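There is one chain below, alone, in structure tokens, taken in the form predicted alone.
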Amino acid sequence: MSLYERVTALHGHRPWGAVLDAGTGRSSMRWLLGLDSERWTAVTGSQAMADRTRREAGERMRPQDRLLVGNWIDPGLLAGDRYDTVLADYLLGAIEGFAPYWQDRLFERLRPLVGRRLYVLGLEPYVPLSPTDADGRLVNEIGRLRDACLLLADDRPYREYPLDWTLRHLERAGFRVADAEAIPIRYGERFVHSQLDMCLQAAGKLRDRRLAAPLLAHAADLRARALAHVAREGGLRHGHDYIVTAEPA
């Protein structure tokens, strides 16, 4: 069951009413696409993947629903509305690149649109931790190699937050938690690949190739080390996603 699947059984019988895809991208596009709302507004502070998702709703995209490149440090995004539903879909970690430092506000700033429900879903944080079995390395590895790559190439790399961390926040912001999920993660192929392709792109833009030359070389053998392993063992077993369902208290 992906983790939307379990944000759609979480909800249960409720009406979605007007939704809120505070931090949308193509995968939250999809599944927002397949709920009975009666309307809908996404949002992401990026150009590009405003006109990624916008190909992703095509002619699903009804008159009254919205897609809005904006930044929740503006304090007039969405200012005066009202949703049934808000979703923030790996939004505490992705916010790093359009409003660092800011996270501790974050759902301060999203309190007055939740109506009924706020759905949180996030990762544990895996790139500072120093694992000892072989899927948590290659995992970490993956990691660090890809943080290392996007500062290089004056890029921010995501900041995440652990549940224990979101849970005291939430309520700190007026919200009561109703429900909360840690779900194993099984990193696959995709994983590997979305992950290293950052570390080429990001080479890429390295003035100094004699560094970017080890750093591709490095990501080569990585890549190849943990595709290996995916096959050999079914996948990379090694943290945590959460869904936390949180309601104004």
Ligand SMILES: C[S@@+](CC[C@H](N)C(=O)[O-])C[C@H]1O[C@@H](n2cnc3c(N)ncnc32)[C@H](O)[C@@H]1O
The other form holds:
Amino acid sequence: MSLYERVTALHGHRPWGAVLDAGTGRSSMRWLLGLDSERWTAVTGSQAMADRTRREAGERMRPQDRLLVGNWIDPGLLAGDRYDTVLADYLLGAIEGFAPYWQDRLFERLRPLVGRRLYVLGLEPYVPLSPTDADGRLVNEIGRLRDACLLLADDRPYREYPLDWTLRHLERAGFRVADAEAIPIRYGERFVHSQLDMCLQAAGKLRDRRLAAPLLAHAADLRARALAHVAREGGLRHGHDYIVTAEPA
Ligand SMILES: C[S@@+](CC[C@H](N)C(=O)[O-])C[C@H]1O[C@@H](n2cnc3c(N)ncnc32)[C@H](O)[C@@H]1O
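And the form predicted in complex with this ligand, for comparison with the form predicted alone?
Next comes the full complex, this chain leading.
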């Protein structure tokens, strides 16, 4: 079951009403389009993401639906608006790229917009840890190499927050946590390719080619080792996503 299917199950028979996708993208848009909503608004901080998401929505976007490029740090964004259901899908981890060090304000910023329910989908941080099992070591090596390449190329990697941090900050922001669950992850080939491709792109931007060459060789070696492991073991079982259901207190 995907995280989105799990959210749909958690929602049960409640009406979706007006829905806000507070950190949109193609995947959450696909989910949004399948809901029986009265209207939806989808927000992204990036014009490129907005263009991709609009293409995904295509003709299924109705006159009452809106796709906006904005930044939650701007107090005017959707000021005075209200939604029955709000989804914050992998938004917390991505804040670092758009409003660095502002993560502690996110839930209080969303609070007046939430009429009934907020679903927070997040990833338990894994990059700073040192797992000892083979799956964990590979996932960790991939994450560290990706982030190192991004930093060297002047980019900002995601900054993920643990479930207990999220629960604490939701309560401080005036929410009551109705449900919280951790969902184990099995990474496949797509993860290996997508994360290491980010590393290749970043290494391609490095002016110091003497630094880029060993990074590229290391990424190729890691890709081969990770793909062999996925083929042999059926995936990389490591870490978890979480879904928190919160309601205005
Ligand atoms: C990792 S993507 C979310 C994944 C997405 N739901 C999907 O379907 O794949 C993070 C989203 O949050 C947005 N975002 C991050 N920080 C933001 C901010 N401060 N204000 C508005 N949007 C932000 C990004 O622009 C992006 O659209």
